[in-house]
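Quick heads-up: it's one chain on its own, the form predicted on its own, in structure tokens.
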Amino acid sequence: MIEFDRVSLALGSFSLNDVSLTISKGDYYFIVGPSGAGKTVLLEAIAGLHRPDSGRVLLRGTEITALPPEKRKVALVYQDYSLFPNMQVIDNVSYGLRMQGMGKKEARAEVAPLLERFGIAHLADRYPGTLSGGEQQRVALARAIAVKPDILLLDEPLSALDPVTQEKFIDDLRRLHREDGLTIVQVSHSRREAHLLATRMAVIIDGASWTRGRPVSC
């Protein structure tokens, strides 16, 4: 479904060099590596936020190297959630639908089942600054799912959560993958997370050297 064909990308003093990988439809694919290894840059390249200096990015066998982000049907959830502080929860979740041209009332009605699904319906009128880390993470995930992406990209979604909330969120992610059939790509420095969730994984080292991951059990 997603293929990197010898992709190189330089951002200041940092670079990805000659990266090749294949992520199949329905994978829960983990990219594991230390901080600063280039994991987030890779996610952003999949999302279309960075254009490679060389090499190709393919989606479903079609080259999308130059395709803008809004045409890729990809949703990216950052580690810091990136919620809009001046918007209520329901408007944060429905933001993507509004950007697609849907009216405010219709968009709010469309995402109401998602708020119920992620256990945040009671927070609909709250603002992000009044929420816990776990609540903000659920809002960010619901906002990503609201636009019905084919691919969900997660940037260390568990790193800022306490251990109890982490376990609950792992269950949420496992259920989301199983019930929605999404292709999920998650970056992490935790091999434990990978062994709990991944169907396949790879390791990035120093932004350049890749080890192609073998299948692992969920």
Second form
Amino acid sequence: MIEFDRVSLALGSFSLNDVSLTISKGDYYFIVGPSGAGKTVLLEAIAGLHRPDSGRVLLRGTEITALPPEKRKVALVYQDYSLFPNMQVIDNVSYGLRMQGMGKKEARAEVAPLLERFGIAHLADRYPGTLSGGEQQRVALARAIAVKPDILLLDEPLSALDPVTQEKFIDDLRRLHREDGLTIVQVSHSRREAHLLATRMAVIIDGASWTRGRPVSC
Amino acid sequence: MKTETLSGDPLREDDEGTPSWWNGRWRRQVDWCTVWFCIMGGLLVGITVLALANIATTELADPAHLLKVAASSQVIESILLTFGAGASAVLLLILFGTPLAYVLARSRPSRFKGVVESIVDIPLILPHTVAGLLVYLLFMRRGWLGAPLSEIGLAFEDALPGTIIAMLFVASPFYVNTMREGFEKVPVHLENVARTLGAGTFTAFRTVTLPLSLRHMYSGALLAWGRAIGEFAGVIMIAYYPFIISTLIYYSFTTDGIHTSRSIAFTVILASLAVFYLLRRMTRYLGRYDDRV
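Having seen the form predicted on its own, I'd like the form predicted together with its partner chain now, please.
Now the full complex is given, and it begins with the chain already shown.
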């Protein structure tokens, strides 16, 4: 589905060196590695937020190296969820649809079932600053799903949650992957999360030294 | 069992001569650091208060003269001209300074960025007459920009555009630097998410970054406006006429003496206080989300 062909990229103290990987449709692709290894930079490069210094990015065989993020049909959920503080929950979730040209009312109506599904319908009129970590994370996920992305990118989405909320979120992610058939790429420190969710995984160290394969239960 | 009885005057002095109320709750609650900070800060505020009290006492002693001066068309027109020219300069700053502040906030540190930041700060460090001279040399009839612009009918010497451009020049660092700080406070992650959700660079800026920087925009505009309407030396170098309020006070001082110029000054103080008070009050309705970023 999306292929990195010997991609190199320098971004301040972070860099990717000659990285090649292939993410197929329906994969739950885990990228694990220590802090500062370049995991988030890689995720942002998949999203098109950084243009590689060298190498190519291909989507279904077509080169998209210079394609801007708004045209890639990928959605990104950061570790801190990055909800828009100036918008109510419902406007956060419907933001992507509005960017596709939908009217405000129509977009709000469109995402109503999604709010129900993620159990955040009662929070529709609230602002992100008044939500708990778990609530923010469900809003962020609903916002990303609302645009029906080809690939969902998750940047350590579980790290800021308590263990109980983590378990619930892992179930949500599993359902998104299995029932909705969504292609997901997740970066994480946690091998446990990888074993619970991943269909394929890779290890990144210092922006390179890749090991790829399928996760094996410990 | 022995019991002690509390009795007597609670305000009585103890053995060392200090009142009992002082040895109790008050003494425990006084933070001497804060007290000294208040005293030192109070001295600074005191100078302004004393200066205002001084002019107010003198002016209010002769209200008839004050009213006559304050109601004169020359003073009213000059105040309106000053406030209007300042507002025009701020509008131009918002138009051109906002993109510059955004680029400075989002670009990575580099030698070029450092040079641009230094150029932005130049009006801060220059004597006002030098700033005025720079504006004059550039916008005079034979100046690099003044010459071609005068050919299309835009004159700067002794004209309102000259006043506005001088105000814009000296006020620009106040707006650009405040706005840049505002943009820096908005995490780039928010823009990244907006981009992946389908927003182009400008749409992400318009729908996410700008609304989250409104309070800084307002504060920067207010600071710049205050700086602009207070400018004198920078303005007279290129536009002695039309009289902005600083020029009118100076003119009045050199021709009519202290009596009239003081009354004009007091009128300006009252008008500025009223306007700034109202504008400051409006900040509470702006940028409600800035603190949540």
